[in-house]
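Listed next as structure tokens is one chain, alone, in the form predicted on its own.
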Amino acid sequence: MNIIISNASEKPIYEQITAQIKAMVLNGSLAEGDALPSMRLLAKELRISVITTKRAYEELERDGFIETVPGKGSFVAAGNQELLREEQLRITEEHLARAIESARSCSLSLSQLQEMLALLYQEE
């Protein structure tokens, strides 16, 4: 598992871990039933405290992204499609809010922003 921790980030390390694992689940690079590294192994690989990885895993479990089986480890939870969709919508809203803020800062009108979004959306 390729998780990158940035000491320069404003986000706490456990939030960086949870965000990256959520992204891997959402984009399909981690599939239902896939095993996650043990908390100790992940802590060793990232050179961080086991307490930090424990907190990240607890958050992921609370949010329904992983399931922990005592004595066996942590696994990607069964696909709750509604939960995954809701998370994707939340992320999209955050990105759009930043785009709107940027558009307002340069006096871009709503119609100009909508036109730009339509063009970008059609490029795919």
Partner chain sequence: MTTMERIHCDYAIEAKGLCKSFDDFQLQNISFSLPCGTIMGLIGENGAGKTTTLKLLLGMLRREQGSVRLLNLLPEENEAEVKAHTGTVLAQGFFYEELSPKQMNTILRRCHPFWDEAYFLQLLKQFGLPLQKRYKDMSQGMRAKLKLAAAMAPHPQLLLLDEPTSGLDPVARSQFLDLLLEFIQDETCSILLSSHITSDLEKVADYTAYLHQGQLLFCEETSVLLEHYAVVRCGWQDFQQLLPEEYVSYRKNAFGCDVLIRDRNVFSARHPEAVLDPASLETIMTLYAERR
Second form
Amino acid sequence: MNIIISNASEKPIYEQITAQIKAMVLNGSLAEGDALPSMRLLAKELRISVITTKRAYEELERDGFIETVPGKGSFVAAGNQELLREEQLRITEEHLARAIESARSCSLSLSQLQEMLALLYQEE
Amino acid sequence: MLGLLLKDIYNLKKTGRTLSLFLVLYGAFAVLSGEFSILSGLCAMIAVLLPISAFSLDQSSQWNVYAVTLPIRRRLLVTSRYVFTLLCLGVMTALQILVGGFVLVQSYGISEMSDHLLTCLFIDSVLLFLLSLGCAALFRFGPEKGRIVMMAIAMLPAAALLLFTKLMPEAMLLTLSDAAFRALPFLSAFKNGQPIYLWSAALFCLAASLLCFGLSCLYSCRYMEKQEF
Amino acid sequence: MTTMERIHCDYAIEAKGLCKSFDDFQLQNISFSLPCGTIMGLIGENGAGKTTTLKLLLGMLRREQGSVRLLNLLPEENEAEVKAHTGTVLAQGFFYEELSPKQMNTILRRCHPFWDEAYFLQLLKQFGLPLQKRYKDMSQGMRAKLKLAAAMAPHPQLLLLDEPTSGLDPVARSQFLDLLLEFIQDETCSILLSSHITSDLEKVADYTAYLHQGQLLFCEETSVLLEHYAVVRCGWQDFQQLLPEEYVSYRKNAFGCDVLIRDRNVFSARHPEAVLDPASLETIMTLYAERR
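Got the form predicted on its own; could you also share the form predicted in complex with its partner chain?
Every chain and every other molecule in the complex is listed next, the one we just looked at coming first.
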């Protein structure tokens, strides 16, 4: 498992961690029931504060991605299918929004855009 | 306690080795020539020198500052220092008794042993008294100033006595000593050299000195408890 | 060696209203708490009172006011117990010049009830410290590591470190920090460390406390400090348009000003065009000191 943080990024470190772990859960690198490294171990390896890793894990738990069992550790939560789908929908929407922006910038009409979409969808 | 004593022994190993060399030399000299006063003096000096060196080392490496962070009671730090002093005195006394005794018996016969032991006891009492004042001074003032205080304590009575005998006219001294002998009859026992008086006096002096030593230890403990680092 | 019972408590250190005065310096009303299982960094200029604070915690200096609890114990009542569970590294004083680590071990194992000889020797090996080398022949880096090994050998629950990495080269410092992070893997262990080297603290300290001229100016989560504080660089005229409550302090130079902002979000909301630079602990410290 790789978690890369950047000190130069604008994003706070705990957000970088949550984003990366969320991404791993959603793309399947972390399966349901997989154990996550302990907060302390993560803090030590990444050389950051335990409070930061704790905050990251708390947020992940709040968002339903992981479950923390006292005394045992943190594990990837079950029932992420919903979240996965929601996330994918959100990403798709994002991409579409960008496509629309790009289309508008070269004065493509809605019908032309829909044509393009249908063609591409049928290709794959 | 044992750990603290060990530390002093480790620390003074080097000094100890050099001093042992001197002891061996003068010991040999004493045995060969029958003159052991130098050895005697050396033993007394070492008995005082070693504790002072131990104090000095403590100060220069600021051991006390570190020791106070360890779970060692401050009282123990002080007591171990006093125990070490007693040990040094004990070892030197044993040496003096043995070597001196050997020399005397060789030269003059076994009868001298008793007198030799008495002398050692008296010297020990004086040294112990000196050390009790000295150790307290070393704890209170630190080794630099404490050393000076110790020397003053050692010199002062001797100097006072010297001045006294020099300044007082002869006649005055005689009358004073007569008066003293009349007032304190047991002093004549001293003059006559009756063993029982001498021995009880020696033991009394030793006991008194030990008491002083104990009091000095208590005083230093009190002082250390209040010390700030 | 007797096996140690771990003390369970919420706070490793609870200091309330500590005061101490000297001829030329006063430590005023120092209060802070160190939660168990965390590292707190104490920063401040030379003479700010970092060493004094540590000594007050240990009872090496008598406090004039205030109270201290270490590992939920009162040092006055349970001095030996507190010290048995605390490992200290001070800048001054340690061991004798002529002694070697092996001899130190022989002495200390008789002085400390929880001394773990095997662990001490393992640490010495890990730090690359030769057993027979005399203390006076050791380099500064070796001495620092030896002091830490001696402090850690009895498996303490609280480490109090006063400038432990000063004089160490960056590589040695990095190894030292790794050791501290390893130490904190046990949740019952905590560390209070004072240091000039703020970059080290940015990396490992969960909390940072800033002592300035005897006063505790702040004690916060390090990540919060680094996320919220910012530096605005602007011209003198622009600066003069700011209200005093918007900034902490500023430093003027020939070509502009550096202004320390406490909360970048609040400031950004008020001045959206302003360019905010992240503030490192060092910047926060140096600019705070400029406060009038």
